[in-house]
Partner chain sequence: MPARALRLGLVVVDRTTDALTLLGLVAMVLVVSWQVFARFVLGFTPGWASEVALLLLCWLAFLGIAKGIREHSHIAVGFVVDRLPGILRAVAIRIAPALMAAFGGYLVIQGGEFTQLMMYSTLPATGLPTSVQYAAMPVAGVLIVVYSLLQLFGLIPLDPPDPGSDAGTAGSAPSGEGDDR
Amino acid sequence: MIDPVAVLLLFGGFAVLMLLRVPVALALAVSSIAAALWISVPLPLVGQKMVQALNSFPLLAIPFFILAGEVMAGGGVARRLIDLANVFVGWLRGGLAMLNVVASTFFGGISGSAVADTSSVGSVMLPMMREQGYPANYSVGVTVSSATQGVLIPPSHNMIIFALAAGGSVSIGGVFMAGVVPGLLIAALLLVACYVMARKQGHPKGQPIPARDVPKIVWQGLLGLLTPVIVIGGILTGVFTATESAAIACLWAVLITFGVYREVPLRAFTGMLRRSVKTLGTVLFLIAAAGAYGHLLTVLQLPEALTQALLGLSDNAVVILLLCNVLLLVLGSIMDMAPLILITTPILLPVVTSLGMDPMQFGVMLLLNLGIGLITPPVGSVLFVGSAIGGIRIEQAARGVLPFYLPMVACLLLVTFVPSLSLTLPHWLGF
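Would you share the structure of the sequence above as one chain, the form predicted alone?
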């Protein structure tokens, strides 16, 4: 029988601490300890579960991917990928907006982070769009919306967090591949939206790239794009694991940033390491605290209770999946992605798998929901980053995002109800 006081301490305590602006990881740990004390779970066991959550070889991929993204974000890769994207779409009407989307597609496959994508691409693109006369809120809207691809297009450290939270029911390589087609679909739908709005609002055409400059631009851009190719190619061919591929990607990022591009001095690597360690510390503390929180969820049998409750609301799988999407969209707008992945995966995964959904498909659905949450008020961290770079108020940035919710929600519904969209590629590759 579920102990209602323990549930209140676990969920209510966490909610109260969040309202008091306590860091998420600390709120998870404190609420877990409070619930454990109430139901007489030994505190050393809680500590053991926190350590066990970090005792995972695939977890080693996260620091390498974070560092690789940091190095390439600060080493001039973003600007070269923007130049490469400009070759393909920059000359069209509304080309700068389309260029923004394509550049985010390229960079998302390198950084694996919507925040890094917005910071790197936005710092270059937003001034360019301002000079060409694009409305500031529209420019920020297209920048932050296209940045959500970064959580789906591999390599993404959020996918690694999901694979770990799923408890071994999905491989990292499989969920990497499951995100490719949905990520590219978002890009395609956003490009269509940009073109329609450009025709309707009379956005300017871009300047074509001189033919003599194209070979150099393509060569330098492809050097950056080799990072996800190395990662994915190595995993698919079996040359190295996902963890080993992260180390190789990091080495390649350092090589082209400081050995080929040479846009920043080698001493800048110290700052990149410092920022990576700061990010990593936050992520690892979250994973450890979520390990204890997940153990208490299991002890209290809450995932099973929620599964039965949702299935009791309706026997229609469509209704239950829509409810899951609504829940994730709401949560995504008030909390950051990493803790939500760790909290919601053990709760909702049994629900969707009982309906026949593949864990890889659920991973893509989960990440896409939370990616949309990153650009949704009141918390939307990517929206805040975009508004800061664009120099506009958060309310203006939110209005700029509104036209792009339609293509993103359309992609979300397709991912939810068309399994082949996310599963065909990983199944074809043997995952």
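Based on the form predicted alone presented above, generate the structure block for the form predicted together with its partner chain.
Left out here are the partners and the other molecules; the chain alone remains.
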């Protein structure tokens, strides 16, 4: 016996408020309070569940990874990773575009944020590409498309949000590992796309790096790349847990930025902290509000009903999985990643697990869908940042992204229908 008014308040109220430019988290909280009023549960419940949603030790990894990403982005690590990538692909035809992809792959191992990746790699790469005569639309397109790997390649705070939204049934370390191969696969497919485009459109060749510069470039780049090594190595050797590794990653980032690179003064740290707190304020508000919203869904016994409804659409697993992808792509084009992870996981995870999909694989599929959403209009934060840095209109940037949908959707289908792509590595490591 589902209460239709409460359902309307939760779903309809949320949707209407969101379209009225009410912040997503506030829309979640307000529709929860409205539903709580209607079914007359005590009102403090919404606040209590908000606090309890934040009362989870693994959640601490999110501020730490965000801070580590900010420190590395602001402290010159992006430029060094670009230099490092240049050693490998810079001299090829279309080399700068490929460089952009490889740099984003490296950066993805440090930050979990496609926005941070776009703004830090993009602000160095886009002027370089302009100088060499790449079309601006294409340059922005390759920058933002390759930035989406950041959410798949560990560490990634969005994966932690997913693991938490999945209700502790998946290990954070396991989801991290599940993202590695699909993340690298996107990089490979994007490189192929860059190569094909370079041939077709006659993109310029880059300069080979003088051999005597290589050791310093490699050394400085590797210091930055050590962050994921420390994180994953520390977890696997039992020095610290996945959550604690994030705090250590922060210390490491501060150490190499202010102790080794010394490109920015120590007072720049305040700015990095401030940007982290700003990001955190929005992410944590979402996590808290989604906690209260999810609780009301549970009290109203809705997730089970929704799961049954979705499974009732078809008895063909392929059709249901494709439907899930379409749903996520559409939602991803109008909403952002964190709220969608929090809202859709409790509803879709039971659906796909009943079809035999491993939660870790679903995590990768979910993040890839939402990652594509980040570069898809009308609402795409990464697209916005990319076009702002590239100095072009959003429509132009969207046109630049078009050729890259093919490799990304190909990867999405592979992730959806080839479980071993995501699962071999985590299973091999014992997750």
